[in-house]
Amino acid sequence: MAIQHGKGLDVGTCNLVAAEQNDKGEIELRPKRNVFIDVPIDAYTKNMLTRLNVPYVVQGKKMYVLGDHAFELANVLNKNTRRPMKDGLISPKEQDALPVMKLLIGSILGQPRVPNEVCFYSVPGDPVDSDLSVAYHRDLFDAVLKSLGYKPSHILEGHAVTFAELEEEDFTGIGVSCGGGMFNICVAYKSMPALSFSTSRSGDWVDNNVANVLGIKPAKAALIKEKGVDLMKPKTREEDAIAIYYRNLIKYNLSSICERFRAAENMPSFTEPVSMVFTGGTSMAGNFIELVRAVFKELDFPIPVKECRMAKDPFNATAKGALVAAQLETSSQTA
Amino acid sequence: MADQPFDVRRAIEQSSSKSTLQELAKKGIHRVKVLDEQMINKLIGEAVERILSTKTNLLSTDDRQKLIDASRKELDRLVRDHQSTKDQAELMTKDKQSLVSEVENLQDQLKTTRKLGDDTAKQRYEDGKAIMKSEVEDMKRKMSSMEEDISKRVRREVELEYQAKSAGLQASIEQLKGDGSRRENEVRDQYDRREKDLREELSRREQDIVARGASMKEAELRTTLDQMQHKNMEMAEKHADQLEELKKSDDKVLTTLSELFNKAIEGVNKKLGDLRLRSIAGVAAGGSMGRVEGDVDFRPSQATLDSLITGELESNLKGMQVEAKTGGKIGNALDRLKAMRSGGGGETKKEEKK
């Protein structure tokens, strides 16, 4: 089978996921945790890390352990990880981390299979509650991907979700990506984004608040969360805290969505109720969708919604949607 | 009393009750045996004699007499007791009857008293009603009289006021009439004078026209009139054109203003919406949603970008193979999107559904 060129990249606050289609027509996914941690720089540590297959990078007089290992190490050492991104965007304050991100991205994207292979990466919608610049974020990632040999293009994260999950509904509906730093929302009509925006309250917000109330590090709170929590039936004090903040998070975001939809002037009028599909690592907590449905019932939602459902592949949906967009772009270029 | 013989008749009367034949018949007794008083006396005497003779053989005559006397005494005492008890019972019966009759009497008295009370109250009510009726009538008469008086007084006052005002108005009218007639005279005088002047002017002009020639003057006037009409028409057309242009210009200005107004309103709405969202988000300031026109995004220069991403870092990452996992297939999504982008999306979906 001929390879369909084009790659998708989900640039998330917590995770990076690269997607491409192989020669069997399957989607290959390469995730990488978008974190790093400082470690002492010496020859012994470098050798040990290499033997243990732990990725590191040396930047000036600093050495960082990258990815999932950094996350594990942070929990072992009871330290906080460093994050190149915050609230869904790379911050001008963290520009030193950009070379590290470039390495991480290069490691999961690999080399372009053809010169200037199209690569669509996800960007957040305009944040309603943050002053970070999406333009700055786009410029940096365009530069990173160009330096890696790709032809960069971007797609709104929520829009990518609709590409990946709303095929059966003619790509009409609401895609919600619940990432680490942001909730990204996109209303699409016949594959076109009608309204897109983001809020900067998501999984990290839960982690930070849980860490505050329990007196632990946010990385530890994230670990507890990722080990599996039933949001409808928390069993421990930690799970109680996580469930409480999750409920608050969902209520905040759904209310923001309501308000934004009401204020929007270019909303399409849907003749039939649409689906609202949830993706992203933050949506993978146990009974997340049940909690969403419970909160949703309390709201007077301005758009007729048929169902709130989880994506078939919540973690990789954005990357898959970006891949579809890249392939579509490649097709239109070759046609 | 011990010497008196036993009175059988009295004893029977005291110890028995009388019944009529009908009462006996009601009790089912239709036949009775009748004993007369003498026979009863005789039977009692014989019985006593027989008992005494048989049971007191051992007694002497004196003792027997004593026994008889004692028995007689006892019998008398018993008869007296019986009589006393019977008298008491009769007395109680009489008392009971007396009480019943007394109660009935009292009940009758009560009824009579109540009836009397009702009658009295009714009578009082009727009397009061009659008295009040007369009083009400009296009040009505008084009110009617007062109303009449008031009406008369008011009418009189109104008449007086009317007369006073009428007099004032009449005076004013008279004054106005005087003024009017005076002015009329003045106007008339002026008119007469003017008429006289005009007549003199007319006669003078007539003489002048006669001198110039009437026809020439008429032609001149007609030409002047035509020119003036032509000018008027031109002016009217010009004014119509100007008005049309002004109307178009006004419409254009109105459209522009509407557009500007709509844009301004949209901007205001957007900003208000944004502010509301920001307030919901709980952010005091900042946020890209709070941007206004003129805000500048921080965009890095190419040199900055180059400095940020160029250059090699020492890392072992390049030598590591990142593990890939397969995540299904893209399926028809791409084809459907291509179809939709080329304009056949909806139909594709329908066909597939069929």
The other form holds:
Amino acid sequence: MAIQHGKGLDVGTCNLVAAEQNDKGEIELRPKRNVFIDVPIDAYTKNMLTRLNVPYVVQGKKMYVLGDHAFELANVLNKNTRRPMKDGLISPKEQDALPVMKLLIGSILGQPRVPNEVCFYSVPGDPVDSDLSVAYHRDLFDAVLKSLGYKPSHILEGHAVTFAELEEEDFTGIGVSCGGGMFNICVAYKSMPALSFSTSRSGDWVDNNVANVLGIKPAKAALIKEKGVDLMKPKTREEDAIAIYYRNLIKYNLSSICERFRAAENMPSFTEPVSMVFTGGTSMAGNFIELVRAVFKELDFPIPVKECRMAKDPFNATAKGALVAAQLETSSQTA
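In place of the form predicted in complex with its partner chain, the structure of the form predicted on its own is requested.
Partners and other molecules omitted; one chain follows.
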């Protein structure tokens, strides 16, 4: 079977996911945690990391541990990981952000299979509750992908969700990507994005608030959250704090969506109720969608919604949607 060229890349605050189709027609997914720590560049540290089977990268005069290995090592050493991205965008306070992002992305995308292979990468919608600009972030990732040999194109994160999850509904409905730094929302009508935006409160907001009230580091709060929490039936003080802030997070974001929909002048008229599909790492806590449905019932939502549901593959949906867009672009170029 001929390989269908084009790659998708989910550029998330907490996680990166690359997607491509192999020669068997299967979608290959390569995730990587979007974190790193810097370690001393000396023989003792290199030997220690080798003994622990922890891979490292030497870049100039610096040495880094990347991805999941950095996350695990940081928890062992009780230190915070460093993050190339903050609030859904490249971090302005992290001086090593760009070289580290190139290393992380290169490690999961690999080499282009043809010259200038198309790669669609996710970008957030313009935030409605902050002054953050997406333009600088977008230009930086264009440059990173070009330096790796790809032809870059961007797709709004919420729009990518609708490509991945709403094919059976004629690509019409609402995609919500719940990432580490932002909630990204897109209303699509027959695959066209009618309204897209983001909010700046998401998984990191939960981690930081839980850390503050419990007196622990945000990385520790994230670890507790990821080990498995039932948001409807928390069992410990830590889980109770996580559930409280999740409810606040969901109410804030659904209320923001309501306000934005009511204020929009270009909303399509839906003849039938549509689905609202949730994806992303922050959506993967236990009973997340049950909590969403409970909060949704309390709101007077401005458009008809037939169901709130989880994506079939919530962690990888954005990358899969970006891959669909890349393949459509590649097909149109060769037609």
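If you superpose the two forms and keep the largest set of C-alpha atoms that fall within 1.5 Å, you have the rigid core. Everything quoted here is computed from the prediction, not taken from an experiment. Numbering follows the first chain given and starts at 1.
Aligned on the rigid core, do the two forms place the Cα of Val57 2 Å or more apart, comparing between the two forms? Indeed, Val57 is displaced by 2 Å or more.
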